[in-house]
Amino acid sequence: MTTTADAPPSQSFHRSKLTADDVQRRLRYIVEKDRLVLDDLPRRFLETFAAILTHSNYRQVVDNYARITARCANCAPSCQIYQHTHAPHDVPCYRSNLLLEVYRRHFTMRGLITTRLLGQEYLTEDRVLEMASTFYDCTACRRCTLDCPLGLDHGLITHLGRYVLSELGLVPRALVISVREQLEGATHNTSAIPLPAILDTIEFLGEEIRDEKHREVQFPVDQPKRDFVFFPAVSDYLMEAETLMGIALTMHVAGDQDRWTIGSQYFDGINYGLFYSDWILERVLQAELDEARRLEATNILIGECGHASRSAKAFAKTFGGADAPPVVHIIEYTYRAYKEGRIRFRPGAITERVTYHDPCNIARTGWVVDQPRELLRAFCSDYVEMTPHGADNLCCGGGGGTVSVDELRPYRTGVTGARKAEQLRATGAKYIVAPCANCKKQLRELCEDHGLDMQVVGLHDLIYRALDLE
């Protein structure tokens, strides 16, 4: 039997005697300084996680969550960080029980009685503080909760835990500073690139493509009542020209030029709520779904980026609305195209080996798998597959907003990513082939620390090179 939500936590806790720089010493990343509160950490954690409880839709899964003696540990061998470090604390359920716990002993009957009649105190400081430190070793790609026999999605409650860290400031500082320009900066985007940066970028693109291919293809920018809006991950305007290239082409050629259009108002399509904060992943969405309805699109394209493309798919309706957009990944866009006829590949293009790399935020769940393989192998001449792929797919060992702070990379290239390295340099590929912004950052680290010698690329940056312009 459970409380109701505003039950009375434990009143026996010490007051914080820690300062912000002590908090820094035992995490492995820079805590948002200027929102730590450190005084009273753990009643302050149990007021918020209450808060979360009362007005969320958490509640439920939590309280069946907290009836499951989640212990058997038959999500280890499918952790690729536990098969690294074999550190208990690494068991994905061992950290889903951090957080379960809380819940058992502070918002249960029979945690409550427990608590007060004996005295024991469970919520201290080094507590909150294990929490907010494993909670972000954790990449949270969920491949643990295909091999959990009770059903626990331990990349839910690590989320979850995440998100009640963030409101008391125990929060990866880039992920904050990168949200706080995209929502309340001038620019309104995570890489603060100004319009006009864009626009001469786009142009410049444009310029790109009628040299090496001789089309006119244009980046339409604000046209109404088009079919589709595009919002990529930002950063690709500066580091992934040949995929906005090639998807612009591919556009073109389908003969859906006048069918889609970028918005200058918004147009960047990361967002890190997906990682830490249903608060701040709303409204980034609500930002995207905003931009639509001003221009009237029909539908909102995701360009290649897996937390991008999962968070509106999964979301759009939650908090748009049931009339809001429906949301399309640029790889369903074109598999559609190739299979309607619309575009063609030249057979061979792509000599060298090529391998693919499932980013979990769209191929855990079997949305996008198939689709860019037979893309692939219509036009490259030596395809190989990694093991395991596809809905069970290793990490790049970046996910959960870990590639964002740089401060991890020994940690992600040298423990999260360690099995992902072993299984590129298996393949004996040239090029590896990873459609989101996230990957493909992490798998460059990756090998270049593990000297690796592949290149790391997106599937519309072969696209462009393989599509049959005759």
Given for the second form:
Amino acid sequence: MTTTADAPPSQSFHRSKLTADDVQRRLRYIVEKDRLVLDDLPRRFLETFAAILTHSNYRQVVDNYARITARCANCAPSCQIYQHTHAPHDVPCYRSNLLLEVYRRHFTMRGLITTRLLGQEYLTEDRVLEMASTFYDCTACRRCTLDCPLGLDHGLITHLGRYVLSELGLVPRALVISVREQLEGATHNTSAIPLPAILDTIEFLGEEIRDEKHREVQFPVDQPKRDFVFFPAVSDYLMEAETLMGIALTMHVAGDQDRWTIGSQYFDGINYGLFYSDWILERVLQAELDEARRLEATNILIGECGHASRSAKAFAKTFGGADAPPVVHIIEYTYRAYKEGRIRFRPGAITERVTYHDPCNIARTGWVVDQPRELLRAFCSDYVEMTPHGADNLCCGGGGGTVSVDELRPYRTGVTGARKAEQLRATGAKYIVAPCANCKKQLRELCEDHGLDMQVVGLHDLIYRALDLE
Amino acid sequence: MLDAWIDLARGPLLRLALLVMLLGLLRVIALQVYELVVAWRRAGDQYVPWRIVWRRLAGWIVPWRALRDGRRAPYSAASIVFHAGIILVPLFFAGHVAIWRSEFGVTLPAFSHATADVLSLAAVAALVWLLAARAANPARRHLSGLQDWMLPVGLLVCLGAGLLTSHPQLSPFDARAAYLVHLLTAEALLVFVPLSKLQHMALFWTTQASTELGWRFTPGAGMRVRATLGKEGQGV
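One more: the block was the form predicted on its own; return the form predicted together with the partner chain.
Okay, now the whole complex, with that chain kicking things off.
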């Protein structure tokens, strides 16, 4: 039994006393105040939720979860936020239950009867704002999902909750501004880097490689019919030069210089839609697919970025159809080249202690776990693991897009990343290898805020130093 | 008088309770399967990694991961013992087998009285432990609703009364009264199965597939949501 989801939104809402300042005071992140829905917030929430349930595939899963959740809190020990705060409201199941209870009370016959009998509406402004707050406390790392006896994916509920809230303007301004530039701005990327600046950067990187490695390495642009069209997190062009140099040099040494290209029309792998909105997820991915088709590329190659990889891998066929180009992660590519003997490393090239951080979006499902370790062991003489690691890894603390929200930094490094900081410290490593733009930013801030004398690098940063060029 | 009530509880009421449970669960399963098929048909990518789905499911039927984790092992072990008791004893205890045969014409193998006692006592102990764990853990306590307390209490009464029924020499009450309480609480629990979280006995088997299909999005759904909300053409 559901509410009428296809009805157009009502034009006559209750006038609320809620102000944009009230909303802002409840949230750790800054919202765009002029985009906030303030009038009759609970009713607008329900209309949005109903519309999403009607048009999407969430209904069956929400209905299932709402029926069976046992509220056993077995997920609590696996949540690094709960591990730090020990607050009941930080239990993943509690957070999910906020949305599931809205479904039970407002979208099921039993809930509607109960609400009528009790004569009170369940969903209040306060409850909406609690969700707006707590769904951005969660990093959507999905570690708790491994420990739910009934198989609930709290990451999915966090995504859905954020999706509903985003349609009410309850979404971090930082994410919205980036996506607006990516989809509607002149530069078509989240960092607002103009194409000429990108071209200058890659020309400079090529010169750097020539100076340092004495190899003529190209960053091909707009080459048609290549095997790979490359989408890194666009911020790598500004922040992670060595990662990009490592990738280009790997391609070169593997003999694949003429098999890849960067697109000039669209070159940003970042997809914040994965964190808060399905229509944004689809539009960003369509932009990637359009560029791959324009260039007639066989595969989409994603750089060192966890969420960019997952959003492309998991949804390319969803939004691009069965003939969408396959998605390859750069570590998969490099690993294959290594196993095929097309690249070699200098054993012991890195003598300092190295540890590897598993980005949740590529490791939680076991997709990219063993490959980077085998690569690292090939050239690191002192490689150590964190505990836990692999699919069971701890999140960097900045997942789910929260790392892009600067005002969340005290929370990210003080709460969500606190366990990660302990884990890093215990390794005694000099280098933390984190093949993800978001993880790198968060881990660097963690190191700063926790006084850790460690250097955060990408996997291809070290590969750049370790490749055997003889 | 008591015997008449027992006859009523053992016969028509038991049939009614089982019927309510079975029909309720059938409805739940039918709705879930229908929703899953709809979701699969609407999914842009209809690939479902069944091997992963089955592996995860199997991983919770025998939860090795949880049993290896020191923090979760006691809760998981108690949960296994509890589930073993409440699934096996109602089906295969000789006294119950006799009821299945006499009332429903169904013949099931029966295990010994001693086995039933061990399983039942272990289930009671596990249930008490689980209840205590819920009460003692602030997170669990905070999360718990009415049914999280009432269902275990109901089960405890049912299991306790069942043990007293099969060991009348130990019972401080009239064995027939204990039997009636056992029957009535069991029937109440059966009726509550499709109305409470006990639905997981049917839906547990579909949840992993449900989650996978939850992540299989529908192309264009986001824009249709925007259109429904009157936001067509609006920017980011």
